[in-house]
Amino acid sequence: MEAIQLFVPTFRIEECLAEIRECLERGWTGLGYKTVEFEDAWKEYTGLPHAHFLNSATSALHLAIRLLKERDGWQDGDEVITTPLTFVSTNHVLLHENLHPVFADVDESLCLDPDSVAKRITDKTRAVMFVGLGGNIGRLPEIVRLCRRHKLRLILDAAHMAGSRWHGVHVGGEADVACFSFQAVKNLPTADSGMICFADGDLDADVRKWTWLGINKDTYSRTISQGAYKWYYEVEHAGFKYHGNSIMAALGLVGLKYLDQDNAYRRQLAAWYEAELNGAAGLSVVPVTTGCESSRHLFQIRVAHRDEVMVALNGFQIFPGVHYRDNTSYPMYAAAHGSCPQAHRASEEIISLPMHIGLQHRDVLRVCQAVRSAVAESRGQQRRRSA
């Protein structure tokens, strides 16, 4: 019986060869046209004024909140409200900059909960770090009336939304920054590169130096610019290394082109779960908000007992995954261990089920066929434990 694996990327092979030969032969393989090609293609696709290509979405986010904590004079020590129920580079740039994590709950599109958020408002708050979970939005309008009314610098992880529109907008242009990945099993697929996206254009300005190192100039201006002083610049500041290169702006490039088409397979495949799974004894399917075309990068249900599930679903071949356990659980966080109850709980229960555009409906139907029989046995050693 062969596996089915919960993410399985898919490549236009000979297109990315054509597009990567390219930076061979012009023999620029780092920083370049390739990469400034690949930010003009995401603006015009995003419908976003800015974009700037790096080797991270967690570099991305990074530089977010570094560049609006010297932008907006924050201090050590204060505080951005941001989830527990996301992978940890969300939290961990946050003390990276000497900032306090405060952990509010998620509702049931395991999205940050606006009330929730709401009551961890005090006077040291600056921003409200947003996670769209799996492509979905949730509640995000609330979480940007919420930011507007008390003045909150919103940060958008949007790693799971490339593709993922609002009402027919793409995400990202209600944030003052969106930062998105092009992981090796994202929706739009490289080896690892991200964008970050900020709303305004003086941070874009700013944010290019600081991920060449400080430098006012990178290589690529130098060598297309004229004059005997080209080869010259200012380093500003101590910055990072973080920008992006033309190979996956290479493989980037071609992505894009199937991006959309690609989602819609995906949301086809969450249509055939859905239309399998929904009211099946034992489990409950994560929502997606309605109007939210969503990226579909996951698709989640929720199961008493899950780790028995997904032990049983291995026996028939089929590995799924967890996004994501509770950030609280980790020592860094622990402090905040139980504050957050609804995500913890969605934390022992959540399983994100197979899901890329090589399966099929019969690979659908396999998977939900094996679910509810893992479910079914889970369900009935815990009624012979309690008889």
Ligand SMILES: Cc1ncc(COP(=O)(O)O)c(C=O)c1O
The other form holds:
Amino acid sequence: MEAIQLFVPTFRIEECLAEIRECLERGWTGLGYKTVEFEDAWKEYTGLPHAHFLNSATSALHLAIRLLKERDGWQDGDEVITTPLTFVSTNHVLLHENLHPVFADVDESLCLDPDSVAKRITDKTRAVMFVGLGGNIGRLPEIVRLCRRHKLRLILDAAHMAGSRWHGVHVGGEADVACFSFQAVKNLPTADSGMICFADGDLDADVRKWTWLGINKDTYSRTISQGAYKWYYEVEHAGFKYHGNSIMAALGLVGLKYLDQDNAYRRQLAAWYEAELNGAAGLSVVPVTTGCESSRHLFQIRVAHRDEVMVALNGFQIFPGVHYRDNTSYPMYAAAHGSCPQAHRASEEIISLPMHIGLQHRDVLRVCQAVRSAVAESRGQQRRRSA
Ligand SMILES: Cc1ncc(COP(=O)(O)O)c(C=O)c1O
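After the form predicted on its own, can we look at the form predicted together with this ligand?
The next block holds the full complex; its first chain is the one shown before.
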């Protein structure tokens, strides 16, 4: 029986090689050239006013926090409200900038619950970090209103949201800054890269100075703007080496051409899953907000005795994932353990079913059949144990 994996990226190999070949022939693989083309293509695609290409979404999230902290004069120990149901990048960057992550609970969409966020606001709160889990916007519009009312910055961790739209408009513009991931298994896979999109043009100009060690003119602009390479530059900050490179941008440029088509197919896969699993005994499907055209990075279900069901699925050669473990279960965030009961419960029940464009209808049927038997078997075992 052939194994069905959670994620398998698809690359249009000949087109990718042609884009990469251009870089190699021109002798330009680093910052500039294709990175500039990709930034322009991303702005055109999303409608966002600014975009800067980086080596990961983790770098993007770090710089989002660093620049907002600097711009608004936040103090060490100030608070950012965030979710415990995320990849740890989201929360680590707060610690990197000596900010205090305050965990709020999630709702049935597995995204931050605005009611819980509202309860966590204090006079030390400076921002909300919202994760669009699996590509879904959850109740983001309510979070936007809450942030405006309390004059809080909003950072959108849009790692899963390449191609997600809300009533036809690409996500990102509602936040002060949106951070996208083009990591190896995301909807727009490169190998590792990301995009930071500030709403404010001054912050976009600033962030460019932070991503190549604080050097005020990158090698590419020094080469193209003056015709001949000029060696002189100033160093204005102790910046980071976070910029993207032309090889990753080459992969991104090809992937972007297919993103809408690929995401439409992901939504088709999700519809097939839903047709099979909605109403099935012993499980529920994590809902997507009405009006959200989700990128469908994930298709998640909830079951009791999740670990047992996962093991049974592996027996059918099906290898799903879990997004994510409640971050307050990790020793480093343990001080907040118990503060988000909905997220904790979800983190023990969720399964991300295989979701990638190499899957066909028959694969979805096979996964669903296996899910139904694994859940039935686990429920039978529970009944026998309690008899
Ligand atoms: C929700 C979330 N945030 C941030 C990241 C970090 O993205 P990257 O791997 O591009 O740094 C990821 C990646 O898995 C993620 O899933």
